[in-house]
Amino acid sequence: MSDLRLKGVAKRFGEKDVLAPMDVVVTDGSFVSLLGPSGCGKTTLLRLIAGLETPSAGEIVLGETVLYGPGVNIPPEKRRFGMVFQSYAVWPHMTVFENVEYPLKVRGMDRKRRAQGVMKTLDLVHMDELAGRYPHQLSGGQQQRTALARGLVMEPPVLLLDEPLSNLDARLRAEMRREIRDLHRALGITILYVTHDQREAFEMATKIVIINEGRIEQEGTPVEIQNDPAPGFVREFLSHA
């Protein structure tokens, strides 16, 4: 099992405490959401987990492997988590092929097993007709698809996903959710799911965890949750949707 771990972990940038210490479990093959308004602390505890910040405090664990802790730093690229930004962040100059190739010919993969991977890949999220198409040539959606191609095609342990449907249409969002709750279902993979879209965290998610300035507000199923709102701010954020 390799179950992700953050034991303490905490951000200060400069005074201000960014993030107060917290613990989260991500248990494997679970879907996870961390929800709450913008500029609650969920996008750098995201980028803390991939390596693209540095906790102040704590320990970041993945199954026995420790990414961060006393004199361990992984650097990003070594903890092999698949990441889908909500920019969609595909290189204009790279066909789709290209894009979802890439990762595989940084970790020094042979041609045609790159091939076969990015294919099976493309075929996972209905992009495999516009492999030889670039970026310019594509609908919002279908640059969001191959971003997300990107991040499945190393088999990742955990897929990070920040906020990666809120540059589009109602309609396109509604058929994202459904996309990506499928593949969490056929693949089994880990998700962690950055998000302040109530509707996402509760359709999509198998936990939610409720996020404030910086405080974990509360945790649990949507069921749970729902059922069970935590007095205080949890309340009145639901009351919102």
Second form
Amino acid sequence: MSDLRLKGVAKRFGEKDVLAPMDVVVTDGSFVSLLGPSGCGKTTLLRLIAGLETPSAGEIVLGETVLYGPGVNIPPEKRRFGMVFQSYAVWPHMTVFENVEYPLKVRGMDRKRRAQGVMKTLDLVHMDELAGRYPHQLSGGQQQRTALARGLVMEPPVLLLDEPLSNLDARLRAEMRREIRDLHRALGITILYVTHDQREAFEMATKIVIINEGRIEQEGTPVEIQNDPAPGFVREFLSHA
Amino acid sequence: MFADGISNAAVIDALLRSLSLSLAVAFISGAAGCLVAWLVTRSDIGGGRALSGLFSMPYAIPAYLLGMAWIVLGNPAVGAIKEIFPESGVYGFHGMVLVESTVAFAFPYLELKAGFERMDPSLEEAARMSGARPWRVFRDVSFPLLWPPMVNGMCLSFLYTLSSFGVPAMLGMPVRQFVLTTLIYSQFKLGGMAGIAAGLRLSLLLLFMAMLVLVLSNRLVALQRRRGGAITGSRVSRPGLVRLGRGRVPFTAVTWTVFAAAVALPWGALAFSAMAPVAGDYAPSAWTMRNLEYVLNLPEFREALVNSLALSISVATFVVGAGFLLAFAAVRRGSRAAGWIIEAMGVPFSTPGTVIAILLIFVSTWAAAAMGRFGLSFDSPVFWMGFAYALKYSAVSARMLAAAYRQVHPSLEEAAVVSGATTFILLRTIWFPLLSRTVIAAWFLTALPMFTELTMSVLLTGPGGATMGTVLFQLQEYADQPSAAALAWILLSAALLGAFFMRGRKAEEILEGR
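How about the form predicted together with its partner chain, since we already have the form predicted alone?
Expanding to the full complex; the earlier chain stays at the top.
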């Protein structure tokens, strides 16, 4: 069991409360979506989990391991999460293969096993035939698949995605929604997915956490939220579909 | 081969020293600039934001003032901290490297800082999430993507050092270590046409070296532009700062100490020396204002103050005014001629000041002879200095203003034209107010270096043509340390004050102006 648990995690920038203390549980194998309007703090929450930002308070625990807590702050490179960024962040000076190979190389895996791992993952995202290309030779969708493969290749305990589809056109978005959902089912991995797009959250997630102004407004399965949206913000937000 | 009285060995000696000095400064400032740029943009170093602005300050300080300060500190006879230097004190190659690096550091630093600020931080964060430690992220991602601005910054450091005169004159000539610029100066000082001719030939050699590096630098800038799109962040996101952990306190302490040693220490040294009754006696009980009074009452100082103020104010105003109009014509009216002139301004800007001065000496000699034929006489060193300053520094304001014009949406101008504004009214009522901040910044960035200019002035000066730089240089040559320190202290204080107010300007803006 390697559930990801957040206990009272909060973030302040100066005087401003970006995130009020919150508890979130991402159970092993689930697909949790952090949903909310831009500037609500959902990306900050994801970055706190990744270790790219430091919480002001609280505890982050993965399975039995404390990632952040009193006297503990494991740096991002040792948290073993995979992460996909909004801007893809595919390295322009490396081929698709080298991009995906990088996490394995950094961790000292030998060349032969690296090659196997990379090709297996590229196959999953249908990029195996483009392994030798450089990013500037790829479309936006192909770059995003490369980023996805790079996040998946080391079989992370949790895959973190930060608005991964927001830079794609509508048709590609629909295609990628389907593919990410299929990947989740096929691989049984745990996914934490930040989005402002309700459609993405409701189509893919097994659990949705709705955040507004640094606070959790409601959490539940897509069906629960759809059937019984909390009065106030959530109802208002969902009506703007 | 170069002239009578100067051996090939002496030329080769100076050439090799110029090259090795410039190379050493380029590498030292490149490494230091890279480290500091990374620390202030990517790590949680203490006071990072303050340091980020402060470290761009040396850019605006004339290096020879720091050179004089280091003579106070490291003079082999009476230097305040002469113990840390070898036997020759701060004089010699190591001293020149130290002082030139302090200022030249700003080029790779500003280039890289701008590079880090433009780069999408997710590219580095993706590597950290892949398991790479900060150093590995730098090696595998940041450096491969940012080496063009870094090497370009090193090229600019190299050019700067190759062209500099004040520091090698103050720290090298006393121990007979010549570089190209100081060799040209010493040949010129021998007087006569032979000296000028030797100076000219050496100038061409210097110019050739400078152009080689400039071509490399331009190629790197082009490469940077081509690559820019691939690494620029689409949205402005705040990078997650790398936690230095246990290293944070030592890194913070060392970085602040280096800044203090580079800027505050020289300033303090000059202040102490200015108040000391004789060089070496720095006891507070003996402090006196006599040196300051003496310098301020010196007739040469009065003359220099008037000249330098008049020159910097009038030439800067002229150059910025011309840049304002030229940039308008080039950017807003698409005038090819104006664009071409702005491009051409880059040539004298990158040409070593020594070369410009020697060429102008030729021109002025020729002009005086030509006018003599008509019974006229014209021999004003101040005029030729003003001419030289305008040539050398016109590029800064024209480029800054062109960039500023480009940033304003054309609809603002179109709205005024539709309202019936003529070109003159348009410039006065729309463009000047809109660009006033840039105009003021460009004016100061042009006037300040003119006020303390040394390299060209020292060659062009003559009777009635003393400037701040030449007076200081004379005081230093006469070994009147307390008086020289007093004047240098005033100038350094002014330069630091100016630099402090300019520090808030974005690195990119300063670079654009360069």
